[in-house]
Structure formats: C-alpha cells, structure tokens
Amino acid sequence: MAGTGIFTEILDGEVYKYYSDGEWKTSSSGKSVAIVNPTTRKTQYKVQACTQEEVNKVMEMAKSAQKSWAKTPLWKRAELLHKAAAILKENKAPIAESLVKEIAKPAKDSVTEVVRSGDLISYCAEEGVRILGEGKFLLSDSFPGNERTKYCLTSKIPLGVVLAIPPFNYPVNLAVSKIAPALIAGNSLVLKPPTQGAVSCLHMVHCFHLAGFPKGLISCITGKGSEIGDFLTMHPAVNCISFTGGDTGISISKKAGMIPLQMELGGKDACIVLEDADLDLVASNIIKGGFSYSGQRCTAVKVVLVMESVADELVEKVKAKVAKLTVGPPEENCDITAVVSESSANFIEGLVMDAKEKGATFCQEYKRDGNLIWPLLLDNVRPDMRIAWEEPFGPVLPVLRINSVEEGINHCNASNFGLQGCVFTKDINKAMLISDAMETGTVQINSAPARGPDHFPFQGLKDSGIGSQGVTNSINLMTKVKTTVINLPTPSYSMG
C-alpha cells in the first residue's frame, strides 16, 4: 500500500522524501513536517521540511530542464503524459489509501479522485496536441491603409517554470489539473503540495517519475509554508503560478509580480429556489452539493435562498435526507467524515454558535466529536449572521427565506465571493435571466454547483479568483503567443 511496492523508494524510514532532479531526496534540514490524520487526530505521516537553498536548486534545475523539454516534439510530450496516466490509474489503491488517511476522504471517493486524475492527464495530452499544433496566418491588407506586404505567423510557446500549489481537499486531482497543462505546453513544473495531502501528491509524482520524464522537469518540494511559502511564490525563476486555496492566494497575487496567475480562492455558492422548482430534485442536489465530502468543497452549496412559499416543504424534504446521512470514518465510506483539522472544526463551530445566539432554527442537534461534525441544516438564517456570508467548509448549511427573486440575486451578489451558483426552476426563461444577473463565474441550472467535467471552463469573480481553469483554458494560460512577421518587397496576391 502507501509507501510500499513501487513506492518504496519515496520513503526514508518514517519520513517521505521530496523529489528533485529525477531523484527522491532527504532534506539537509534534518527536519520533518507531521501530517495529522483528521479521524484519529494522531500523526499519520511525515514529510521533509525543505530549505530555501533546496528551493533554489530545484528552480535552477527546472529552468535548465525546461529549455530541453520545449524542444521535445508534441507527440512525445503527449506519449509520456499518457504513460503517467496509466501508471497512476494502475496504482490507485495506495494513493487512495493515503487520501483516506491524511484528508479523511471516503475510500470510494478517494479511488474516484485518482482515476479521474488519470483521465484528466490523458485528455490534456490529446487536447494539447491539437491546441499547440495549430497557429494563425494573418495578412496585412485586412487592416485599412495596408497592402499585402506582410505575412504574420503566430504560435504558442511555453512560459518557462510553472509553480503549482493545490489544496488539501483534492490534492491529486487539482495537482494534475495544473501539472498536465504545464507539461504538454512545454513548461517545467514545481509542485508545492498542501501539508494535508502531501503524501498523496508524492505518490502521484512518483507515477510521473516512473513514466520517464526528463530529470529536473518535475519537482515536488515539501515543507512549512512559513519557511518556504513566500520564497517559492516570489522566486525570480517562477514564470507562472497556479494556486487553489483560500485567502493566501490574495497575498500571493500581491507579491507575485508580472507573471500570469491562475487562482481559485473559494466561494459562497448560492442556491436560489423558485416557487415552481421540483423540490425533490432540489433536496437531492442540496444534499449532494452541500454535504458531500463533509462540505469541504469550493463548489459546495454554501447558502440556500428559497422562496418563502415553498420553504417549509423544502426544509422538511432536506431534513429527511440529512437524517439518512451516515457519519463516521472514511474507511467505511461514511457520507460525513472528520473535517481536515481541529482549527477548521473550531471555525465551523464558531459560525454555528453565532447563528444560535442570533436565533437561527436548528433542524438537527449540533453535535461534534473532535474533528467530526454531524450534518446540520440551519433554517431562518438572517443576513446579520456570519454563516450567511462566511464559507464554513464543513457540513453546516444555512437556509435564508426570500420573498422575491431580486432579493435572492441581491444576496448572492453582495457576497465578496463569486465562484458558482445555481438556480432551480422549470421556467428556462427565468433561469437564464437569473443566471445573467448572478455575479459568479458559473451558474448551474437545476443542478448543484460542480467543477467538472474537468475540460469545462472554471473560474471565479471577485475574491473567488482570477484566470480560468479547464483543460483548454489552462493550456492557453500556461503559454504565450509568439509572432513572426515576413516582410515582402512588393505586395503579393495569390491567384491574382
């Protein structure tokens, strides 16, 4: 399983190594970072605490390797990505096991994440060959005042070194969503995994190692954010940063300088429910959208804005479904598992206590055991409650009753977040008007918010981020346009 078999070389005693220059290494710091199992609240794994000097070496090798990689034929890049995808899927069990242990993701969902990641890599390889194999040919006489004396050829070339920083909740999938576009486009890649999720990432990186990518092209450096975080994001060798996470991203964007940024920083995804909605469909999607992986998803339903006339009926339907959710360890595929850390659980509890003090209706008894919080639906939430605006990232969902569509749209748009939203109605005309009015990167009609499929565009407005994800958008973001102009001595007209 984890750290055994083909993965034996990534483990040194009880500490996982970091990956640099095509080798698994032990940090010169002699220190490690503990990864606490959210379920047991005991140390499960340890990873290297890398130094700034080791970051410098990684960056130097990444710059050098990228120069050669950019000359590698597109078909060869794609071939290696397909190979890495196959190895990843073949070894889904040990990688999924580490996801269960370090982020408390249910076992079946952990396997799904690994398989989905392999599929994403292969899709990206195919899409990259098509996108990067095309260019543009422009003629000068299409602009007023010009004869046909200039031929313009454009193509896409790599940026250089891409720094990828995925979050804890989808450490493998959101890592490969950055790695694969970067590599197919001809960039080198430095991965800084989250602490919770680092071991899963190290196993995933080993699959790329086994696929035979050139030395130095891919690196995975672990350590404390306080020691190497800013050093990485402000490193002069970095030519692009792709980050998924929270408020840290805003700080990174202010310090990064003039390089392309791709950032997704969370959401307060609103679910607007109209009078004519199919309430059984709504209730099912609220459960799926609000409580899957214990609500620890950027695209989770974070607030329900339901018309007063159907609120009682909807709340009863959701309550009945909440009662059927299983709560317990991820190894048993329970619906609700421990949130990632004690600090996360404490933050969620703070939002719940604030709502209680201000008079929200508790549809279930609030219950917590360590990092495990039972699913909770809060009815009659008002705008003066923190839970109406803040992102809990846990299994707690507020319901605000509204008296008009405009009231729901105004609440959605008053948020500092703008990732996704959803609207439930049988009237497609109303749905489109509401979708256009909602200030979010994506609006789902009659379905809960979701990031996938992985080739769909995915982006946030306002504090939810900058740049757009999705396979095609990521490849485009990780390249720049190169133009060559051929100047002719006299105007040229074919078939003249």
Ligand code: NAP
Contents of the next structure:
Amino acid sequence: MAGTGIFTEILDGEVYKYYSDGEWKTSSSGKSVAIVNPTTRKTQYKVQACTQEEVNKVMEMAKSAQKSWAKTPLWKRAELLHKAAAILKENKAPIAESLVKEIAKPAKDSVTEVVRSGDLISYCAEEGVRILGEGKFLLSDSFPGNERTKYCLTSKIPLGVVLAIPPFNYPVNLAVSKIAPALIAGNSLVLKPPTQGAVSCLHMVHCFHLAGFPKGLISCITGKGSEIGDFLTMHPAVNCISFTGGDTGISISKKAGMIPLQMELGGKDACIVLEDADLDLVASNIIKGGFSYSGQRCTAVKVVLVMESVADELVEKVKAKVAKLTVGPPEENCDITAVVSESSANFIEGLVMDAKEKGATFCQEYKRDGNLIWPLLLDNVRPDMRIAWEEPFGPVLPVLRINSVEEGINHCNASNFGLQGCVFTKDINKAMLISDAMETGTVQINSAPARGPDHFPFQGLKDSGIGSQGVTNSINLMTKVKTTVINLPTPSYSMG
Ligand code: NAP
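Now that we've seen the form predicted on its own, could you pull up the form predicted in complex with the named molecule?
Full assembly next; the chain just shown is listed first.
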C-alpha cells in the first residue's frame, strides 16, 4: 500500500513530505495541497506546499552536490541508476496504486508505467556509459590554410542543475525520462512533480533515495505549479529545464533565462486514412490511439482525416469497437476512466457542445457522470468547429471527411501543434511523400502515434516543443561540448 512498508518515512501523518538534502521533510509553510481522486472526487492524498526559502535551499544543495557528482566515475553513476531501477520495479505495486488513485489510470497500465520507467532508467545508464565515454578527436589540417599543428579533443560535460517538470498523465515515466539522463550525464536534479501524480513521484524518488545517491543531488519540491512554478523556472541556479505539459511550457520558455530548454508540449495528432488502407487495422489503431487512458495522452489520435469514399465503412467499424469499450473505475481496469479533474471534464464538454451546435454527427449519445465521460466519436466535423483544432485530452474523437490527400495534409499543417501524425495506406511511396509533407516531429506509417519505445527520438514542431527527447537525445541535451586544443610547435604527421 502507498505510504507503508519502506515508504513509511515519506509520510508525516496524512501529508506526504518533500525531499531535500537526502531527507524527507515537512514544509515550514504549515500548508498542504490536496490531491483529489478523479474517480471519487474526494481528497485522496495531501502533499507539502513548499516555500521559496525551501526552493532556495534545495538549489544551493543541488549546486554543491553536482560538483562532486561530476567527479564520480561514469560506471558508478550507472551502477546507482541500475540499483534505483531495480528498487522501483520491486516496489511497483504501491506506486501503481497511487497512480490509480491520483490520476485514475487503469491498474494494469499503472503497473506498466512503473516497469517501463525502471527499464528506461537502466537503458539510460547503459547508453550514458557508451556515449559519454566517447569524444571526438579532430586535426587542424583538414580545414584550408592549416597545418597539422592543432589536436582538438572534445568531450561532453554536465550543465549543472536540471529542473524537471513532468505532467500528470505519465508522472513517473516522464519524471524518470528527465531524471536518469540528467544524472548519468553528471547533473544534479530538482523535480517539481505535477500535483495530480505527486504522490507517485514521491514514492519513485524514495527508490532513488534507497539506492544511495549522494545527499542533495536529487530533490523533490511539491506545491502548486501556479504558486511555485515561476520561482522555480526563473531561479538563477537552474542550468536547464526539461518540461512536459501543455501551454504552460510556452510561457516558461518566454521567461526562462539563457539556458537549454527541453519542452514537450501538446499535440493534435492527425490520422490520415487513404482509400487503400486496411480499415480493420485503422479502426483498431483509432481505438488504441484515440481512447487509451481515456484520450489523455500527448500522442493520442486527436483528429481522423479520412477519404470520403471509405469514411462510412471506417466510421461503422470504429463505432462497433467503441461500443465494446468498458467505462468505469480504474481499479477494475476499465478502458475509459474518469478524466483527471472537473475542469478538464468541463473543457471537454465545452468542445462537445460547440460541435453539437455546429451540426456534428454524434455516433453515440453524449454521457457524463462527474469526471467520467463516455467515449464519443464525432463524425462530419468541419473546420469551423473547435474540436477540429483543440486538444480535448479526453475520450472524444472528431472525424473530418476529406476529398484529397492534400486536404488532409493541409489540415494537419494548419494546426499550431506539430507533435506526431499517422498515415494509413498500403502504398509505401505515398506514405513516404505524405510523411515528408506533414509538419510534425514524427509520422507513424500504419500505426497510431506513440512516444515509445523510450529510446526513439521524440520531438514536436511549432507549439509542440523545443528540443528532442528519447534517451540518447535527452543525454545530449543535458550536456555541453567542451574542447581542449593541444597546440604543437611544428606540424606533426604520424608515419610522415
Ligand atoms: P500542465 O498543466 O501544463 O502541467 C504540467 C506541469 O507544469 C505540472 O507539473 C504543473 O504543476 C506544472 N506547472 C503549472 N504551472 C506552472 C508554472 N507556472 N511554472 C512551472 N510549472 C508549472 O499540463 P498537464 O495538464 O499536466 O498535462 C497535459 C498536457 O501535457 C497536454 O497538453 C499534453 O498534450 C501534454 N503532454 C505532452 C507530452 C509530450 O511529450 N509532448 C507528453 C505528455 C503530456 P501542477 O500540476 O502543480 O499545476
């Protein structure tokens, strides 16, 4: 159970502690933040509302701990990460339980998230040992006008303090996808977990604590993003921000100083379906892509752009599959569970009502109970409807019928987002041309968009992000190249 066994020390009465200087602490604010269970709509957990002084202290520790961490051999850093991964996986049950209660993720998927996170940490340790253990050696005489008098040695050095801010939908996985690369590269790490998902993150951080990382190297500050977010992101001690979330990321990038940013933001992933597509395959992928975790995934299929000639058949197939989705509590592994908050449910409802007023065809009756919204397919959606452009982050999927491939590509490219997209066709040449024409960070051919496997590069164009994720890219982003040049008194050529 959450907060018991090896996790007892992270709890103070009914409020979870924050993590600073290698210890679990109660905030001097005397205030806590409630985490409301999306299913019951009752307070499930409470976390500390940390103060600015506590943030200052954590940053000071992070700066000094990083200096000695950067001198720790790579193999030792990797060893500790492997240890943390093993502890995390051994303790998947209580962490998964918190995911179920705080973000209403179906129980099985919650376990998968924790296990996947352990695997990501281990993969990152191995990749770090490989790529950080290598540098470049350059000779000066390859550039015109130079003799071979200069030997240039390049290596990758840490940035300093990395601030990690993950979103609610994959709080553990998207936290470790920032923590592990930062640490293997020799950085220290300050985590600000999402409020919904904070308790899962605190359990995960305790696994790093038990692995024996040095004091102050990892910290976890809890509190509402709207209250301490600006203070954290604009803190002078921060040398890199790795953020995943919504539009908040755009305002952070405008306020942040001259530091590297890794921003993974929203998406409106289009699914373009051509006449020759395998419609059964498309329908299964629309269900998986559009409705897994109730549509609350950055890479969810968020708009279907289907050729008119096959639209009726596809909509019928998807409708039949939607009818089989189970709706209810995450504890029972239902496909569709409550969305994260009442405000999210209200926002989704606003998009649905707008589509209704403007004449979209409802393939199912719209149904809502609290934060639980039944899966809904909206056919004959037109570009003047909000749902054609906005990200519902819920189990509601619009279908726009198109008369040409160009119309589909134009709709995809007119979006302010550019995260992923997918195209279904049996013609690989067409698929390649469409992929090249789509202004998105990734295009999946004959499968729904997806972030994983976690070592694949993952990036968004336009308002969907800055930089690229995926284990290797994250390690590279959290390092800087350093060169040392050896200057010889005379040109020197081996075997010359
Ligand atoms: P969000 O509201 O932007 O919150 C993301 C994180 O930012 C949370 O930890 C939040 O903390 C924190 N935050 C809020 N205000 C802040 C501020 N002023 N300064 C610093 N941090 C602040 O996003 P969300 O609702 O959790 O997640 C849904 C969004 O994430 C969707 O748009 C989705 O597409 C996107 N997403 C993108 C990816 C990707 O890789 N591209 C992956 C997953 C999700 P609090 O919870 O305390 O407010």
